[in-house]
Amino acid sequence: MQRHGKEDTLRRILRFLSSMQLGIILLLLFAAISVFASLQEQKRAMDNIYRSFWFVGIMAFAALNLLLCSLRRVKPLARLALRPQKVQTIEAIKKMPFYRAVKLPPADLGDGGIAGAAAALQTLGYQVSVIEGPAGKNIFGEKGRSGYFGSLLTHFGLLVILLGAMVGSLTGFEHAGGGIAGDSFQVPEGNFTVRIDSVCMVQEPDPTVRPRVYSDLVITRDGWQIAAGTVAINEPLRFQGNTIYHKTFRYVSEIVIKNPATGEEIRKQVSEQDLLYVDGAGSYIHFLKFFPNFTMTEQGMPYSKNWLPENPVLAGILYNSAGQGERPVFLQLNKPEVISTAAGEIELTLTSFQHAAVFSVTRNLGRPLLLTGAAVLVLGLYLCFAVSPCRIYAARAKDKDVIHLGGSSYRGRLVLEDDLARIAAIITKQEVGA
């Protein structure tokens, strides 16, 4: 009794884990978490949600539910699809969901009725078997058998996608880096270094259209080159499960800070949104925007006429040591500008600028599983919605002038009704569709 009790408990647990109700609950939970995550900052969502142990646990639980649900359906589906009962009595045919009694023409009162029904089924794409039954010859026709496995393939595709997502969450990372030609940055998660050999900007025929930037990269690990290539928008570099995407580009400006009183000069490289401290009293410039072809609207708003570097200007705001904005600063190429600070006058000169690229480095070892799962899922959905398994049975009582047609369909009731009408028309030698 104790053994049977344990077996019953195990069956109840397995029935719960493989239930559709649990699957629906998990899907709703996924939807709620995804909505919440979409409202968060991307990196925070990746680190605190998508890569958290509890989210991976939910995915594993959902994968287990799909697996058990699919395994429960394999045997019944295999029996339904691969071992049909091909011989049916006339009484059984009359009770089928779709039934027609077709009166045979006098010329077919011999064996012509069965032969005509078999030929009609073949004309409509059915695989036909003629079987000798207890009461005479029977016909079994079938098409769309692969449609029985659509739901199973759909479940399997979702399972593979979940596994790919779990692998990606456990092994993946996202790292941002970049710079000008000659710079390098470390990717500690992948234990490799990215060296930027060149950054080239290519203008479009229309200079108002954002130009394309191409970056030549060399990837090294422990001093050995492991990959190299050119990265641009929609042209990532992939290697060893890692992918480097071009994220955006920036202008890096070189500025000379000169003290007119002493003649002392300091060279600094700055980008947009950088802060540059210009004296010992705490005054600084917050650089806001680089304009390759600077101009102003009638209202005094700065903007760039296009992307051509015909009048480059680096714009910012001078702040005092108390953090109060004092005046705008517009540095033109090779044109010194003198500004007054709490420590005295400072001369600033924009001497040159370079193009810098910003990259996103990611790794997702689950990507092959995701692509495979997506392909299987699409195939499963196609079989579910585009392939309608249909079976038609035909039998004729001896010495009777009526052939009985019956059918069943896993899906596609309209298809089966139309096929029965067409078969009846072919047997009675009427025009199809009359």
Given for the second form:
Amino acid sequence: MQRHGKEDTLRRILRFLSSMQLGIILLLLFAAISVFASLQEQKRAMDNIYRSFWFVGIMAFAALNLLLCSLRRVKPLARLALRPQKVQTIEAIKKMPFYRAVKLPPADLGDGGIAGAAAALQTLGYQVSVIEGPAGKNIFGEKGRSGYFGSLLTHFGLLVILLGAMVGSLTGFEHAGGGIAGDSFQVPEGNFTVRIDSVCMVQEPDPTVRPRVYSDLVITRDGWQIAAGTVAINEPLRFQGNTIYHKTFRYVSEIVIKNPATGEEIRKQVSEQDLLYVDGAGSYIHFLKFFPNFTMTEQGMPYSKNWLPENPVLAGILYNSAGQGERPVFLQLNKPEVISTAAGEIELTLTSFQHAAVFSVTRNLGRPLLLTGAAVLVLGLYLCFAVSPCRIYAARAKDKDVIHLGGSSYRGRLVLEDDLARIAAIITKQEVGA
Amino acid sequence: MAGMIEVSPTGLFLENLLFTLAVAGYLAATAGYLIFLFGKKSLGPSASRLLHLDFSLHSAFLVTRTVNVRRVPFVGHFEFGNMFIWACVFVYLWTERRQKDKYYAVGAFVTSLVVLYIVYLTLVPKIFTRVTISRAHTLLPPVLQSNWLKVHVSASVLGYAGFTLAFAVALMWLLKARLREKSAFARALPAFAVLEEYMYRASVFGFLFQTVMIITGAIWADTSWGRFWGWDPKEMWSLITWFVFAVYLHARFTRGWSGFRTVALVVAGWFAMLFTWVGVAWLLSGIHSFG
Ligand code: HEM
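Output block for the form predicted together with the partner chain, input the form predicted alone:
After this comes the whole thing, all chains and molecules, with the earlier chain placed first.
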């Protein structure tokens, strides 16, 4: 007795876990939490919710629910779909969800009625079997069998997507790197090195539109090349589950700092937001922005007319050693600019500039699963909603001039009603169509 | 301004003219369907003819816009809104034809929603300064120059159109339920069973395209941003909309729900859809806030 009680409880728990009610509750809960999370002001607060163990837990719970529910339905669904009971008595046909009695024209008495019904079903795309039953010939017609499996495939696709997301987040990484032509950077998580062979900027037909940057990359591991290719916006490089995306580009300027008194020169590379110490006394320039085609508004605001490198200017602010801003600095290409600091006069020259590309390197081993899952999901939805499984039975009592048509459908009520009417019309040789 | 396209004066004139005509036409068609609804039964076919005519005008507007911006007009609130309205009318006219013109009453509700969307595109920005719906002719920034854009946006306007149709029918259901059978107006609306079937089919249509929209969006995000899913508000709200309609489909199909509970789910789903389009853009920020 005791044992039975336990099994019952277990079964009840399983039934609840695989139930549609739980599914609906979880979906609504998921939606409600997402609404709440998306209304957070800060992206951090939002991400914290989506990453929290309980949110992930709800998703896992939904996946379990979906898995159990699908598994439980496989057998009954397969039985329903693959093993129809092909012979039905006239009594059973009369009780079907859709039923019609069609009076045969005199010419079709004999076997003609049954043959006519079979032909009509075939015309409408049904697979027809004629079976010799105990009470004479029976007809069984079926179409849209794949439609039974639509929801199963849909759920299976979803599960594969969830699995892919899990694999992706457990085995994946995200790494940022970049540089100018000739630079290399390591990706320790992936145990490979990215060498940047060239970074090339291509202007759009309209130079006010942000240009595209194409970078030629070579990937090596232990000195061996494992991949190579060009990366640009919307054109990532993929290899071995890793992907390198172009994220953005920067200007890297070369600056010569010259001490006019001694004639001593230092070369430095800087990019936007860099600090450059210009003398031994702690004065520095905070570089703010590189303008490829520099100009000023009437109010004296600097901006770039477009992306063409026609008047390149690197702009920044000079700070003294106490961190107080002293004056703006605009360095034009090859035009020495003399500034005075606590340590005396210094001559700064922007001698050249290059493009640096910034990449995001990620690994997502779940990608094939995600894409397969998505394809299966779409196929499943198509089978669910565009294919209506229908079954039609026809039988005729001996010596009667009436043929009984009955049918059942799985989600295809309208299709079946329509088909029955058309079959009846064909049998009685009425005009069909209009 | 950056990325602007110079449009010939003729092109601009034609575009504005066609837009104005299409808007005026939609107003007229809505009036026609409403008069039909309020008892002048003979007006149904005329309202429908008028809507067909407007649909051609609106199509001509979209073609002109395409020529003027030299790309598919899929970017920004104004263009997306127009595509979406066009898709709503397209889907409705298609069902009208398939139903052999039996349910002109649905047209009165769909066109009213279309007018609501037009008001959002044209009047709302004039009232709320926070809402700026630019009609400027802009070039596509490189990140949007992708074939995924075309599939993604086409799927989303069709998805939204399906949901709009479902919501229109849900409104009819609610109105009919509220007025009861005593009123002649309620009796003029199709039977509850017909409305529920109509609502179901429109939801399924929307759901299919919403699915394609989410999937193509994720694939596109993966190729351009390096991630399938970023939990950004636009993504989350499309998912929420999708879930609400998923709950509706399950409740109807597997739990045998019908009547008010299913209608309420469709209404909730439409609001989620509207928030994805309008609310996210003005109230929440994110990568998608360009429209
Ligand atoms: C979370 C747990 C879920 C459970 C337990 C569940 C369960 C079910 C069940 C029992 C059916 C009926 C299947 C049939 O009779 O053929 C069904 C149908 C379906 N499910 Fe789910 N489901 C879940 C989530 C989802 C989700 C998230 C989606 C996609 C958004 C989805 C899409 C569908 C579709 C499209 C159908 C067919 C509905 C129709 O014919 O109207 N399911 N589901």
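Residue numbers count along the first chain shown, from 1. Superpose the two forms; the largest set of C-alphas matching within 1.5 Å is the rigid core. This one's a predicted model, so the numbers in the text were calculated from it and none came from an experiment.
For R51, the Cα coordinates differ by 2 angstroms or more between these two forms after the core has been superposed. Comparing the forms between these two forms, the C-alpha position of L420 differs by less than 2 angstroms, with the core used for superposition.
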